[in-house]
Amino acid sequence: MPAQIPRVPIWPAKMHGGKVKQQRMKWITLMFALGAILFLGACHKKAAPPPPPPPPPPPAPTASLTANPNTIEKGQSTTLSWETSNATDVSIDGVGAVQATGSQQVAPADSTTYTLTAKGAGGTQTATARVTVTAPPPPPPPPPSPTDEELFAQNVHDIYFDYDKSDIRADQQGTLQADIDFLKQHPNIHFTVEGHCDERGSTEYNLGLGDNRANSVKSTLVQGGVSAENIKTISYGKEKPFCTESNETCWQQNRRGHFVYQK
């Protein structure tokens, strides 16, 4: 028979109450030490560090474009300026790779919109900046052409006489040779010669005097080139006078050949 091996008990069954009572209570001791280092251990065990944070983004570019002014005539320039951050590559449209920083003139023949791209590490941004072009206003108008009248008025000018006289007088040789050129140089133009005196002397006489100073004014256009067909003459005599003092100052203005524009 194989040998029996004798239990021990834990706690003796029949020792004394106080030996009991004293066991139990180092047992107890016993348990609560071991899992006070148990806990201790623990306690102090180092937790893992955390995981470094994430670098940050790179920050976005920003940008702005502008044109001073942003309305031209055609054949004008205005000025593109810009400014940019965070950006490594600038460049506009129409014009090219820029600073990232600038201003620049441009000339546009049509109205343009004027686009601005900014790049970077932080990626792209856009900005526009409207230029408009409008046609530049017509010339005025030429003033219009004087008419055969109004340059007959500026140009042609009454041929003056001395008292009772009805010759050319020499001063008004030159006169008289400057309203040739301009007759001859329109010769659509039709006129009439009205030959005038001062007060001095009878009606009739005058009349026959002022017939004889508006003839000689016709002889001597014609001579020069002013076509007869183009000149007519009448006598007013002393009855249409250009001043109405009696001194010779005024008389002078009266005794004179008298060019009328015919319409």
Second form
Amino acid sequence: MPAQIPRVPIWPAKMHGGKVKQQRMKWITLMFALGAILFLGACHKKAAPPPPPPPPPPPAPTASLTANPNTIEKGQSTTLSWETSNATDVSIDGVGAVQATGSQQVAPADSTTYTLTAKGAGGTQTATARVTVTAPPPPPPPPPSPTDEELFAQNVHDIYFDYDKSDIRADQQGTLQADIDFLKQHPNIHFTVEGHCDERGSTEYNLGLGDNRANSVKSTLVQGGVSAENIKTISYGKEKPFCTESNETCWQQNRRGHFVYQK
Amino acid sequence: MHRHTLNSVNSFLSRWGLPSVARSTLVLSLLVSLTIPAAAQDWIRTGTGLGMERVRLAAADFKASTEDPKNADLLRVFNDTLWNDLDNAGIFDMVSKSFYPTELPGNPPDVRLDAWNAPPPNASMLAFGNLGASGNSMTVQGWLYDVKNAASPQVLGKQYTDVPTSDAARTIAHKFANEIIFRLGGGIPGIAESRIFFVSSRSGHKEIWGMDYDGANQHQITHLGSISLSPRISPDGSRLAFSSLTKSGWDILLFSMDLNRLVSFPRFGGTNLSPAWSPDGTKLAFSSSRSGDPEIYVADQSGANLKRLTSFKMPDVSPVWNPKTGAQIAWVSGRTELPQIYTMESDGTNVQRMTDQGYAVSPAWSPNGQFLVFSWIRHYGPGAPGAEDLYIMDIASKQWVQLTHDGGRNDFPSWSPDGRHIVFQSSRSGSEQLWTMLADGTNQKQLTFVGSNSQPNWSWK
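In place of the form predicted on its own, the structure of the form predicted in complex with its partner chain is requested.
Then the entire complex follows, led off by the chain already shown.
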């Protein structure tokens, strides 16, 4: 520690020139010596063994671990994030040794509790994070691939006729062409064309007329490229009406070529 | 002018069923000679003073000849049946029972001719007799007297023995009525023992049924559980041809009345409809779409030697043979769009169109070969569908007369074997039922009342 230097006036104002010069030198030497002594003394003091201080307690490590999200569906991943301090050795079960601070994606197959262990001079600290793995929702019913029968019902439409006629009406040709297009794309489908008539007229004549209607539809299908082998025809005349009222709306419903899928 | 003409037509029609060939010829010739426009005729009526006078016949209730307690029931069945048969015959003016003497004869010695041949009964003919059950037997004695012939009144005397049941009593009444009709009807056998075949849905499916000509004894013949239509009995009554929806489509099926089961007949493919027996029973005509379009074919009764007769687009259905000659076929063709009646030779030549307008179907050829009865919507057109009525046409002249006027759809006429009656289906009662009428359109009677009944076919004898 620095020695206290006594305050001595460096320039006595009333001294005689010569005599003053001599006294000044004395002061410089003195000061020098004093400084050296002080200096040397100080150095000597430091090198001396200090009295042993009580050892400071090493700080305990800290640790935190989170999973975000903490619930996942099987097959998905989640992010583990952790922070530690005062640790020299950090590891996570199932992951291994990790940096003191970091994050990592994991994709556990089952619900898992991750445990982070942070070891340091100050001890060991653990932190856990639970990741819940849920079963994936039942696989959405696979979009049911429609059966031929369903496709047939959706895509093949009946053909309607004028009274006492069996030729394909102009307003029915679009429908029939759509039927042809579908049936050509599904050459494995077998089906029946039923000829139906309204209630007017004789049982026998209507059975003949229904036969004409069914065959009129069939021949148009075949001309359009549908295999005749796939087509059966039957006449129901007025024996199996779709509608039983006696008016034109109902009669029109009954004058038709009706498609029926053959299993 | 009109009234005169209508009366004339009416009187002709009321005559043609009567005995003499000369009268039939007269009827035909007069029909042919009519010059008025056919379309002007809508109605014909018969009544007193028109045409040929009918035989005035009294039919006294038969009396019991034994003390058996079954007699009352048997006599009721017998007397009702006999009266209805004679009344239905269409050739008698039946004397009302209220005019009869209080004492009815049961045996020839009881008859007082003067009580019958003067007013009020003023009968020309008298039928009478007795019935008696005894143990397991029943005996019926019946007579027909010409009450104007005091010297030799008996025209007919018959005795029948059978079991004492109401069915037997009904059968004996039919037989005795037929004897009377045969004697007084110019030698044309009566129809009291004839039968009618038809389609009924009362079992839940359209099946073939049969019944006596008067609507009694209705019974189911087929049990196919499908749709069976268009029954046609063979001329000898042994086989029934009809069309039925089978697994392979509409086929002609044959049912043996003797074996009570189906017998084989070929499946031709396509839609096979409306069979018709040739009058000699050796051939069947029918409609088949085996070629892709319904056409008329003829085959042997076995189905062999199939021959196609027509070849026009649109339906050709409902053939019927000329029962007199077996040489022509009438049928329905849609070759000019709305169906019309045509005739042709049975080899397919000489096609004649018979109807000129409307919607004409279901021809039935009269036993004497001269007339067609058919169903016609004469004024067919959009918004004016018109009534569907039965018409009779003289084939040679194509003159026609309307027979039904009573509303509903009237279709599928079929002639009785004596040519005096027509059975048909009509919806006039609110459902399809079978009706009969005399061939001039009079005396219309409903035969069936249960379920839906259609397409009647009268037996050939």
